[in-house]
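Here's a solo chain for you in structure tokens, the form predicted alone.
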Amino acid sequence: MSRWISRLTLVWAVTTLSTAAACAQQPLRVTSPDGRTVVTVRTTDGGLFYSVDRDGEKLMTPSRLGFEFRGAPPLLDGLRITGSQRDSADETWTQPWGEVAKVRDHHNELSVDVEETGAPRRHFQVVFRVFDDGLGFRYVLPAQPALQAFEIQEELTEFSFADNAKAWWIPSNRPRMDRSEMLFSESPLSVLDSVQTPLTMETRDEHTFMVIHEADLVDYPRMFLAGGPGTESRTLRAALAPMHDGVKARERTPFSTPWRTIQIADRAEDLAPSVLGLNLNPPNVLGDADWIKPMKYVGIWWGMHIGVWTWSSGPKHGATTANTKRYIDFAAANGFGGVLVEGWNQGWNGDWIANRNQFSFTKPYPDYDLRGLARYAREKGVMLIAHNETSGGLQNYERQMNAAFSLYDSLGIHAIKTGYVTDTLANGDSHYSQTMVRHQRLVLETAAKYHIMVDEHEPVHDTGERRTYPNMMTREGARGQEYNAWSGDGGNPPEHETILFFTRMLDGPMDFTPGIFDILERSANGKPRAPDEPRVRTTLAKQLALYVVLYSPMQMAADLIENYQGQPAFQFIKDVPVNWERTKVLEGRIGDYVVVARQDRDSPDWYIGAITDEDARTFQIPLDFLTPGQKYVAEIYADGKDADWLTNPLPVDISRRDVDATTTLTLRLAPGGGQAIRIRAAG
């Protein structure tokens, strides 16, 4: 008896003390190259936290770390530190298309070794990456007898602010519905309830802005942000899109999540380009990418939104041969190098959700002839681009997928548009679930096999894959250009471009769909829309600017080809390019407005998109970035004598200049308008 007490009694002691340690463990720290951010981890009380500080002062409290499984304890409580390792790096990738060219991957890492100081003693690690411009963590699962096979309810990572922000949000908890084409609001963090990623805040003093978003998402849910219990909480929990039974992702180690991001900038201006969510992801991994091909192109779509044309069979069918020849020809004369043709398959007839399993991918239309016109237009210098609308079957269209895919790759057709028009997936899970991450890579991998880009709609948000697959050009994932067409609500409102900019922009390129030169919609019925009706709320020279401030490498001339013709402003369209070696933020005000300079991969040229929000604006521009001693010719395409979003808003000024390095020009912008300038090297 008396060796059974000795030995409960060496037990707790240990126990205790090893409690005690946990508590009484030094804190890790890692610091941004630049040495202004530092990131501390520590245990307290058996909880991990990790803490954000820039320039001395504290931007992230003690945020805590950890898991809620299904079926097994928690990950949370009873944890010590074991261990750390450091590693750091800085060199230079080069992108093929981007913003920018040349991305610099400055860091310095550490990983922290966690374990449960009891039984099952599960460990794993935390992965910091500390930037010049934010930080990476993620949650590293090694394989191990006590976590082999597993469901994750909740992940428990805490993101708690010092101060209380001012947050620009759209929600994530509407009933049955999470999509992300929502107008932005804009409130303290500390009334947040369930919002989407990213996210971005603006301190109180003006002096740091910060996103939380992710980064390297591939068979996991998607990550929305959650308020805390109570009023006048800042502290905002992951709270990840389900799946129909309430789990949230089903894993085996060796496990790592994704990268969860927090860019950090002094200014709204720098928070663009962001690059952080692309040096989180692994790099290229399909090789040589001289296949994959930025353009711009035309389509069959916009007569659908405004009801000239149906996605459906019938009299007005969009999709015909005849319809699609009319805008082969017309890219083929103006130089664009692909022509989108939404409806040319079978199953738009009915009920697109309810008949979601019906559409074909291989079947066109009768009137439609697919092997024809890929042909025509492969004569022409033009490919078609194949949509894809799913509307969440997503069984339907993977057993489809390698025959459609192959067919297209013998016709020449070498990018598609994919759509998931629902609420929730077949099987009642989310929209953003493990399921559809895991159908969007799978989606994305068999179509790198076939030579084929990507453009999706109705996405999971954008998380830097790009880099290793970059034949994933472009996503929705935001309010595009059609909602001017027939929301109930009128319309995108002037700021919404400005407000896009600094927020999902923030995550990579969006098919946002500019370039609508009829701006009061004449063609649905012969008669301008009244102001109350859904119609573009900007002026015509705003959505030129467009093509600079909307980053895209897959860009449409979205109106109706008609409503090119003879019109002046359309020259600016034709030449802007859509590939970029370096990208400047001029100026910028989230909501208010944005002006910015991008320089042309493939030549000298610069080009510079300026819009604002219902007020009307003058900017002094110095063009200390052009090359000095170079002569330039600034083709300028402004809005017009007294042109007004709401009242006159077609007037464009269109004009022409000598400029250098050492010019700065004035910016002038009618309410709700913008700018575009071409400049050229002159000679």
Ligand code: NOJ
Given for the second form:
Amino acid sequence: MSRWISRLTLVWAVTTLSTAAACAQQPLRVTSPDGRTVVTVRTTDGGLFYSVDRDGEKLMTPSRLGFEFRGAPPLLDGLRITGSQRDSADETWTQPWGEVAKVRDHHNELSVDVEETGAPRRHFQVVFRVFDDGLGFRYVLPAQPALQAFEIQEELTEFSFADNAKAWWIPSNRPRMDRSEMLFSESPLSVLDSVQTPLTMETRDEHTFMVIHEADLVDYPRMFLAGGPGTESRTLRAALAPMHDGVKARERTPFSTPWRTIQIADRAEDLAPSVLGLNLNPPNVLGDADWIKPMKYVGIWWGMHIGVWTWSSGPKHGATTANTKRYIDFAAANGFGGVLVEGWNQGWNGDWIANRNQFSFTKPYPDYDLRGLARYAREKGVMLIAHNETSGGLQNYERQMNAAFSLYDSLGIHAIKTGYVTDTLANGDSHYSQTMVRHQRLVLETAAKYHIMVDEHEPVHDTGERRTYPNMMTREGARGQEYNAWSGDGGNPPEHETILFFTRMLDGPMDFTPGIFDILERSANGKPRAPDEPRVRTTLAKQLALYVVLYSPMQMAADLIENYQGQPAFQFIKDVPVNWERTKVLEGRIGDYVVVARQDRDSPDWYIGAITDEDARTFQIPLDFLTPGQKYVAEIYADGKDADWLTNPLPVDISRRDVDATTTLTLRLAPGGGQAIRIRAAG
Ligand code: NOJ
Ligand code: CA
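Now the other one: the form predicted together with 1-deoxynojirimycin, given that the block above is the form predicted alone.
So here's everything in the complex, that chain up top.
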């Protein structure tokens, strides 16, 4: 009875505006559609706090909300709740491309009105949306005389956890290391210093997984997370990437921050595919864009990384007309949609970071016939992908962008790969500051005008922009394959991709560039690389499995094309799709292994990718996700006899067998190995 009355009281309090002020200091609650997650918002001593319960237990303890401004008092104390509104939605929308075709947006919303009790009586809202797979909240600052143009010194958002959960993290804000291309570490959240998102955590009872990230990042800095002080704290605070003068954001009201998101799952397997951030981005503004086409591509690329070619002009120049024709012919003969060419444009000679303002995005080197090659590619049904390395010279790129994109459009080049190899920007702004976020959006919008798809390297992390601009295809934003060519620490360790899947990949597609068959990198100088030299630290079968495990709508076959000649395993790369109807994570432990099944968007076929770390593993995989009654043929690419990433990475066993929904497959993975399977509908 008393519970019933308090529910009624709450409903009455939040819907009756005139009485809201009197009752508003009651906590407000909003619950996920399945009833398991409850967010509570309250003021305590004039501070505004939210907390999160799951299945009746505390997941997040009261965590503060607010802002510190430059030149104005903070929005932090003396706050009161003056009212609230509620809403809910249950809609399913279709992605033009992705890991899944259909996305359900099912949430309850609570919008909390907050005001300062004293002068200058500024007011704002915090909007919470709670889904079954987590929650998001954002600040909304309406236009008002006391808050017009303003400078954010700090966003004071906290994330306080009940448990000292284990986190998989890469550091942020390191002087001269302002980047995301690092190996992950694992530690309790209480010892975290300054880390990047998505930050994936597992509670110590192993029953709950949480991921902090952000969604709909527009004209605002990227959010990092800062821990401490001390090693007892279970609180992480938003730490925005700064501009050179220390200001984090320059804004005007009306203004909204990005959503701060906390994805929640019972099992690691349930973290992917992650759609929370997509649901918090505005719908597609490009309409039916039939020029946006997921594709596989090859390119003049790995040769530069292993040192057989150069980006700059000279005797080893990779981007020559003859070389590019070979790649176009190969792409056409093997069903690839694109050919990436790096080092085609003037500006690479000398130190290309110091000379960042020298890059031309329209003028080719004399040994590269841009127009002729674009025509040649078009005639063969292949698209050139124009490489635009900026080295962080944003103005140099912005100055040329319209001319360059209009040239590409006229030549039928409808895809670019951008690059921002630099730490801090030339003026001292962080690589992830508001400046870079603005630039990134300008590139995306301008590219859309010219029907150009974007693959961005050294990007600001993905916050779901692809929902609104589906020409935002893929990005780097983590250590990719390139580190296996030249990294001082020997390359990516065998566990690397099993961590990426549960961390970086939760924010969006990655241009990892799988498919190196010359695992020992003999192509570099004819000799196999020694164990302590940088090299690919996987088996060949694992390279195939990465096409299914690491999602990208633009997926490269990264090796020199001659390394695919006479290789039966290349058939898998030719077959594997880049656009999926469904995704099911069948097995997974962060840092240990992943087994994922995906169904092709354009056929009834399924694909399985399985990868392991340095340990050999065996999995029993029931194929109960297949259509009952339908017959299939499984084409299996498994680690061969005695395969081992370190000593014997090349053997692949290719076999076929009839399967259906009642079959259970046994997958045997070598140390550092993997397995790739095409399950083709028969008859
Ligand atoms: C780094 C990128 O990740 C890589 O793919 C590219 O080849 C080089 N920069 C040169 O732009
Ligand atoms: Ca890179």
